[in-house]
Structure formats: structure tokens, C-alpha cells
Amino acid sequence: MQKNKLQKLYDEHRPVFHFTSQKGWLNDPNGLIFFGGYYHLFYQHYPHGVNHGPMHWGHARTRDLIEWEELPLALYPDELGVIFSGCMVYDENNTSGFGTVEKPPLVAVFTHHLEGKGEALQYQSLAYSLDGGMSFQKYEGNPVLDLHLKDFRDPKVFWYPPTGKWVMLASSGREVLFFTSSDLKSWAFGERFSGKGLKPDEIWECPDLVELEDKQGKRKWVLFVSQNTLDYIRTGIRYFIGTFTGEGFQAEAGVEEELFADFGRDNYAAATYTLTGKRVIQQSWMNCWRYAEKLPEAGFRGSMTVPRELGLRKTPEGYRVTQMPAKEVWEKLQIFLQKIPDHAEISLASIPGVYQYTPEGENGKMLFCNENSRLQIAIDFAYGKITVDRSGCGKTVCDPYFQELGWQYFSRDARRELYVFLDVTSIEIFAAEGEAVGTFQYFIDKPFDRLITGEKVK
């Protein structure tokens, strides 16, 4: 990329291979679905400003998970409230009656959020599309599920063949509620799931339930929640491994430790694509509520992670979720891939970049830097720990938590390759065969010009 074009991207904080809207505010991914040959991404969007405002659903699509086509807005606020997060299902058997057997509908299941007289209510509603998601009609019987709660949001719905019913899970404060339905309109309460040892002000959001398989063919259900506290200090994507009963989730006995999908702060509100066969592809909002509205902007604010394929790995400590960039991402970004030797100092001729680094010994270091900024990764395979320090490249963000270290332990028997995806405003790190994954935003005034590894890092 020409130097002046690259500098313009840094001036505007515009990533190259991460989705962001052309203008306005962006947060949670919604309604992820593979349909009609495209991956469709709907998302929380305020098109008229760069801070969180009255939420709409934005819409984009892609064939390769890297180059995105931004489409017209899908859902707008109405008299029932603004449009919060939700999901998309393909009602193949037309159980809802919104389409026909010959032309089944896509159905968006989302949260309406209504504020008035100092109070807030959240309830679940429907909208349907008969043209592949290009336009939507809201159901005249909305809302379809109202518990008269202020915290009741982010529905995830899927068809469960063993019972012949739709299953919904939605967050409610510090727990996940489960419901079942035969037609998407009438819902019966099932079970509830809550964790242990939670903080008094802890909130769970954006639940998702998927079934993953390890390399030996063992399958486990995994429940994801985005965990937060009111001060946004304790934040991230937590997961539980267990079983699905058809009406609820049961964590495995003894699973009380906190397992997080990412050791960076900038991975939140994860969702998975439907209709992807046996593959489970997850994408998240690349941000953190602690400082999301303080980040530099240029008429837009917010981006998504690269889509990641999920797996399951049995370790000496138990089962762990693994994440690696989806195969489409790998294929598209092969032109950026560079294999980096240990104990080297390299001029960075091209950014963005994808870097593969394998330390020669038990310890490795990578330092991305220029005369004003530095971002360092340190990994210890003997101890099983990776640490990322971005404190040298976030001085324009006025929040102390942007400067903190991120770290994670991992299984010491994992392979030693380290993969780093470096874009204009972010770095995503995949270590230990995808067991240790870190997502970090960074903001600097000009591109990194050097990469230093191993003992040469000072």
C-alpha cells in the first residue's frame, strides 16, 4: 500500500480487514446468518452520531468474510422502542406463517427497549423478510415475549430437532432464561441458568449456545455470555461447558472457574452465524464499554473482530474452547502472511500484516514499534503464559484501563506457533492452537515501521 494512502487510514482510524460502518456508531453484531451465498451481518447501529444513540439494525454482507458490502438499514426504532440486539433464523417450515412453504421467511428476533418516565422496559419482538434479508416487516403482534423486566434482552433462537421446537435464550441480569415455542410467536418458559460467585453488580449480556466437537469426536455444548460490571472494570466473554437439556443448560460438575474466550478487553457481544453446517463461526464487537465512547473517531466509531472458527480442545485442566480465523479469512489474507524469524529486527514494508512467529526456545517476544509507539507480546511456553502490553500506543485514549496489561495461561503441550493479525487500529493474537486468544485495539499517529523479536527486544 502506498505510504500516503496508509497514513490517511491511520489519520482516519479506518481498518483494512475489519468491518466498520461508513459512518456513525456501531456495536453488537446481530442476526448473523449465511444465506443466499452471503454471510449477513446485522449490527447495533446509530447512523446519526459517533456515540451510542437510538439503536437501529445496520446490515452488511460478504462472500469472503473480509470484503463487506454495506446495505440499507434493516430495522428502525418505533413506538415500542429502539432496536436492541437479537438474532436471525431461517423458518424453513414456515412455522411462523410469515411466508409460505414454497417461500419460507427469514425471521429476526430482537429486543425492543422502551424508556419513559424514568423507567425502562425490554421485551422480545419479531420482524420477517421474504426477500433474503433485504427488507423487513415487523410483526403486528409485537412484542411476543414480555416479562415486564428492565433487563431482559439479546435473544438467541435456534431450532432443536429432537423436540421439534424453537429454543430461545435471553439474558436477564445475572442469569440466562430459556424458552420454547412451536411458531416463534408463543413462548413457554423452560429453565434458567446462573453462575456462581458473581459480583453484586455483575450483568450478563448476549448469550449464545452452540455445540462443539473436539478432534476425537467428543461433543459438548458451550454457553457464552458477555460479562460486565456497572463500572465496566470486569468485562469479557465468559463461557461454560456442559449439556443442553432441550429446555435449559447444565454446566459440568465442578466447572466453577471463570473461563474467558479472550484475554484482551476488546472482544465483546460475541454471536455465531447460523446455517454454516458443522462449522461454528463467531464474530464480536471489537471494543469495551469502559472506553468505547472515548476512542478516536472520524465520523464513525466501532469495528468487528475477524470472524473466527470455534473448536474444542481437551487439556489437562479440562475442555477449552479454541478460536482461529475462519478459513475464508486465512485464504483471503494469505497475501499478507509473513513468517518471522526469532532474534530478528525487520523493517515493516506492509501494514496491515499477518505474522507467523515460532520462538526457538521456551520464551518469545514480538515488539511492533516506531519512534513514538510500541506494542509488545511476550510468551513463555515453559510456564504457559502470554502477555500483551499496549501501554505504549494508546496515549490518546483517556482511560487507565486502556493502558493495562492483558495476559492468559494456556496448556504447555500446545504447539508453539503464534499468529498475529495487525490492522490499522487493532491486533488479534492466536496462540496455543487457538486456546489463548487476545484482541486489543491501539491508536497511534503513524504506522509501526519495525518488528523486533526474541532477545533483540529491549
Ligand code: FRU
Contents of the next structure:
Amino acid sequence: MQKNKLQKLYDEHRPVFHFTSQKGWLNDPNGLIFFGGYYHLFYQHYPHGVNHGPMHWGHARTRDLIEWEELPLALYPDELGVIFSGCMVYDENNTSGFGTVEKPPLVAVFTHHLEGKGEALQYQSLAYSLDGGMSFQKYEGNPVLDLHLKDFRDPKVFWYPPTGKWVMLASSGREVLFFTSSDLKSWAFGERFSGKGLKPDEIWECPDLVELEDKQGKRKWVLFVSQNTLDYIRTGIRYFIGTFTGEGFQAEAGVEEELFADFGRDNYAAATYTLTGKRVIQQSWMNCWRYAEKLPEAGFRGSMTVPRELGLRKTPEGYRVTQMPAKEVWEKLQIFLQKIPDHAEISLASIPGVYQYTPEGENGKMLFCNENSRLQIAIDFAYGKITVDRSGCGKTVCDPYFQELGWQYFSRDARRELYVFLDVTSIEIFAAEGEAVGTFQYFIDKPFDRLITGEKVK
Ligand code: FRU
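Given the form predicted on its own above, what does the protein look like in the form predicted in complex with beta-D-fructofuranose?
Full complex below, order starting with the chain above.
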């Protein structure tokens, strides 16, 4: 990449291979669906400012999960409220009646958030598209599910063949509520899932439920929630492994242990693409509510993670979810892939970069640096632990949570390669076959120019 173009990207904090909107604020990915040869990404968007504001659904699409085409806004606020997060389904049998059997609709299921005189209200609504997601019509019967709650949002809907019904999960405070429907319009309450060991200040958002298969063909249901807390130390994506009954979810015994999908600070509000067959492709908002509105901006603020393919791995400690960049991402970024030797010091010629590093011994280190900034990864295979320190990234953000170390234990039987995807404002680290994944933003004034590994790291 040309030097002046790169400098411009740095000045603007504009990532190269992660989705950003041209202008305005973005947060959660919404309505992810693979349809008509494109991956469609809708997202929480405030086009008129760089902070969270009255939410719309933005829209972009891609064929290769790297190059995105931004399209006109999909959903605008209306008299029922602003448009919060939700999902998209392909109503193939036209159960909703919004289309015809010959021309089935895409149906967006989303939260209307209404600020009133008293407490805000949240309820679930529908909008449909008969042109493959290019334009939407809101359902005149909205809202379709109203429990008069102030915290009731982020519906995820899927068709469940064994019961021949739609299933909806939505979060409410510290719970996930389950509903079923045969037409997407009228919903019956099923069960609730409360997990274990909840802290009083935890709130759950953006639930998602998928079935994953391990290499031996064993299948498990995995419930994801994004946990936001005020005081308690950890925010991020948690997951529970268990079974789905058609009406609710049961976590397996022994899940008091908190499993997080990412040991970085910048992976939140994960959602998965619909209609991808056996593949489960997840994408998240690459950010953290604690400091998201304090980060540098240049007319836009916020980006998404690279789309990742999920897997399941049986480890000595139990089942774990794995994440690796989706195969399209590997293909597209192949030209940047470099194998990095241990105990080396090399000049970094270009950003972006994809680095493969395999420590020779029990310990590995990678340091990305320039004269002002440093970001360090340390991995210890004897303990099965990875640590990332981004506190030395020059122009960092004034927030203690941003400065903290990220770390995670992983199972020691995993292969040792580390893959690092480096972009202008982020680093995504995939270790232990995708069992330990760390997503971190960083903000520095000029590109890292050296990568040092192993014993050469001081
Ligand atoms: C998660 C979230 C959702 C909500 C949306 C509002 O980041 O708080 O719960 O629907 O963002 O933009």
C-alpha cells in the first residue's frame, strides 16, 4: 500500500479490511444473512453523528467478507421508537403472508425502543422486504411482542424444523426469554434462561443460539450473550454449551465457570449469518461500551470484526467454542500472510498484515512497535496462557479498562501456531486452534514499523 494512503488511513483511524461506515456512528451487526450471492450486514447506525444516537439500520453487502459495498439505510426510526438490534429471516414458506410462496419475503425482526416521559419501553417489531433486502416495509401491526418492559431487546429468530415453528430469543435484564410462533406475528412464551452466578449489575444483550459440531461429529447447542456490566470487571461475549428443547435452553452441568468468546476487550454484540448451510459465521462490533464513545473519530466511529467461522473443540477441560477467520477472509488476505521466525527482528513493510508465528519452545513473544508505541503478545504453552498488553500504544484512550491486560487460559493439547491479523486500528489474535481469540483496538499516530519475536523482545 502507498505510504501517503496509509498515513491518511492512520490519520483518520480508518481500518483497511474491517467494515466501517463512510460516516457516522455504528455499533451492533444486525440482520446478518447470506442471500442472493451476497453476505448482507445490517447494523446499528446513527448517520448524523459520531455517538450513539437515534438508531437506524445501516446496510452493506459483500461477496468476499472483506470488500463491502455500503447501501442506502434500511430502517428509520418511526413513531413507535428508534430501531435497535435484531435479525433477519428468509420466510421461505411465506408463513407471515408478507410475500407469496413464489416470492417469499425477507423479514427483519427488531426492537423498537421508545423514549417517553417515564421509563423507556422496548418491544419487538417486523419489517419485510420483497426485493432481497434492498428496501423494507414496516408491518402495520407492529409491535408484535410487547411485554411492557424497559429492557427487552435484540430478538434472534430461527426456524426449528423438529417443531415446525419459529423460535425467538430476546434478552431482558439478566435473562434470555424464549418464544415460539408459526407466523412471526403472534408469539407464545416458552422458557427463560438465567444462567448461574449472575452478578447484580450484569446485563445481557444480543443473545444468539447456534448448533456447532466438533471434529468427531458431536453436536452441541451454544447460547451466546453479550454481557455489559458497570462495576464488575468483565464485559464481553459469554457462552453456554448445552441443549435446546425447542422451547428453551439448558446449560450443561459444570458451566458455573464463565466462558468468554474472546479475551480481548473489543468483541461485542456477536451475531451469526443466516442461510450459510453447515457453516456458522459470526461477526461482532469490534468495540466495548465502556469507552466506545471516547475513541478517536474522523467523521465515523466504530467497526466490525472480521467474520469468523465457529467450531467446537473437545478439550481436557470440556467443550470449547473455537473461532477462526472465515475461509473467504483467508483467501482475500492471503497476499499479506507472512511466516515470522522466532527470535527475529523484522521491518514491517505494510499494514495490513497477517502473521503466522510458531514459537520454538514453551514460550513465545511478539512485539509490534515503533519509536512511540508498543503492543505485546506473550504465550506460555506450559501453563496454556496468552496475554496481550496494549497499554503502550502511544495515543491510547483515557480509560483504565482500555489499558488493562487481556489474558486467557487455553488447553495445552492445542497446536502452537499463532495467527495475528493486524489492521490500522486493531489486532485480532487466533491461538490454540481458535480456542483463545483476542480482539483489541489500538490508536497510534503512525504505523508499527518493527515486529520482534521470542528472546529478542525486551
Ligand atoms: C448492544 C445494544 C443492544 C441494543 C443496541 C442499541 O450493543 O445495547 O442491546 O439493541 O445496542 O444500539
